[in-house]
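Next up: a single chain in structure tokens, the form predicted on its own.
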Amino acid sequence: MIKLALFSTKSYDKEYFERFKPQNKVEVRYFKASLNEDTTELAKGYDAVCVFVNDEINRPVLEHLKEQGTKVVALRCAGFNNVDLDAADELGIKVVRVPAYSPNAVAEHATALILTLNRKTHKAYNRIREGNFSLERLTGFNLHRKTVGVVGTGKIGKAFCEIMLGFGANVLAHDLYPDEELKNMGIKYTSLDELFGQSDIISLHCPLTPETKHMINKESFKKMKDGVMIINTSRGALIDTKAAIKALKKRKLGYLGIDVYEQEENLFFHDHSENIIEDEVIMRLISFPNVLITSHQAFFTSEALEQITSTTYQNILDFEMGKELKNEVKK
């Protein structure tokens, strides 16, 4: 029996490994804290840990597994870019990930996000619980026909072009491994400047690399249409977060809708609002009427909890049985 140790545990974590837990394979242990340098300690006499995306598993914290007997890390998300790749292939601790557990519920959460900022219902909300029916200062546009730019056609980028053209927008994409399929579909592959030019809204659906940071940025700005409204539900550093406050004083950014943040580690998936929060960049962001701000819970419907769960034993339980591992994340 392999002996996991999952670390940043919500009540809903425990709710799914514990519905979906191979009975006699794997025995877990479910700790609150985060995994870092400071709690690398309560993993001791573990195989496994099981991490999700604000954990650190740089290099001390590997080091300090690997002295522990730890073999594999096993993100429960499909980004990466938190765990030093090169360091865990020099000790030699395995790491696998979930690549796609659920596309479509990243996909409607920044459709979600779009709608919202445009349409502005939450504010209509708020307003007609206080009595208040006006329609001033409420007006939005159609997707119809709007230029929707979408950078990164993996599988969540792809099925947010499907949902665009679904609504009739004219889609253009970016992407180093142009999809075929899309391109029957009718969408466009460009340059990233010619997205950046076109685009009434930008999505952003790539990982975060070091060629990927702050891809959105004071260059990348000047390059848009005055009023673009820009998505991000992958990662924060994609956006130099300084740079957005700027164009959105400017008016040159129009809307902004996020459900990741540069800084999120501290704040997201926790509750602050008996708090001060002293993240003056967020408490800026929040400040601004056309801005949208969610806490990383894109992926968070229970089809994709399911799936999350399931690939995440299957891919501890192909480790354990000396298994190719089809999720492994090599440096």
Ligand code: NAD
Given for the second form:
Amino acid sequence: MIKLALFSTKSYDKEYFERFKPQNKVEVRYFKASLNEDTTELAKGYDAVCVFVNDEINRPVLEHLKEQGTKVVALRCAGFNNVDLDAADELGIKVVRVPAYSPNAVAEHATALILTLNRKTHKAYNRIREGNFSLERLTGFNLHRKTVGVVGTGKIGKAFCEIMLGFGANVLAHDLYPDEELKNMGIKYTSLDELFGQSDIISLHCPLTPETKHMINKESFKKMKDGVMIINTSRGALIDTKAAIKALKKRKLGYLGIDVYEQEENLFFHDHSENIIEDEVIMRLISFPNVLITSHQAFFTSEALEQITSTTYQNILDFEMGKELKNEVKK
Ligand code: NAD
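Okay, that is the form predicted on its own; can I get the form predicted in complex with the named molecule now?
Expanding to the full complex; the earlier chain stays at the top.
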């Protein structure tokens, strides 16, 4: 029986991990705490740890895990920018992930952000509850024939491109590895600068890497159309948030929809409704009428939770049985 310590547990994690637990094969202990240098001790005696996007699996954490006997880190997400892969490799700790749980879930959420920002359904909902049936300041624009630029056409970007084609948008894309099928569907691959220059809406679907960090910055805003809409469901640090605030103030950035935020670690997934929020940057963002923020919920559908849970258990059992780790993340 492999022993698993699951960090950053929320009620829905426990619900799904209990429901899909392989009987008599895995013993799970749930910790509400996130995994970081202060909490690694909790994993003592556990063969595997299961972590999420905001756990910090850096070198000191990995060294401590190794000392305590943990052999595998199972990410219950696709992104792995929060793991020091060099350190894991040196220490002989395996890292596995869930490469795809529901690309459609994230692509559909990106679409929800676009439609809400554009058609202002969130404002209409509140207005009508107060008996205000006016249409003043609710004007939107058609997506049909607009140019949508998609950065990163992997699993999520591709699903998103297909949705945008359904709206009759003209879709431009940028990726290091263009997708032939998308090209055949009429999607045009361009340079990043050309995509910035021509798009009415830009949606980010590439991973966070040293090359993509702050790809949306002061300089890139200069290349974009006035009033451009930017959607980020990928990773917060793809956008230089302070530059985005300046662009919003100058009306260069017309709409911003984000499901991820550079400094989300201490905010997202927690209820801060009774706290004083110290983060001035997010408070400034919240104050704009044309900014929509969700707290990393793009993946959050029942289909995705099922896939995350079953793949995570399979990854851990494959490790336990010495099978090939098809979802291993290597440096
Ligand atoms: P994927 O690996 O299938 O696709 C990523 C694509 O980005 C690939 O085609 C890759 O070639 C491309 N890419 C890499 N570097 C690039 C660059 N410099 N410029 C342009 N393209 C580049 O990944 P995916 O499953 O589509 O996920 C994309 C991202 O979405 C993940 O990295 C993750 O950060 C994020 N994500 C967010 C949520 C959420 O709930 N908000 C959920 C899952 C994934």
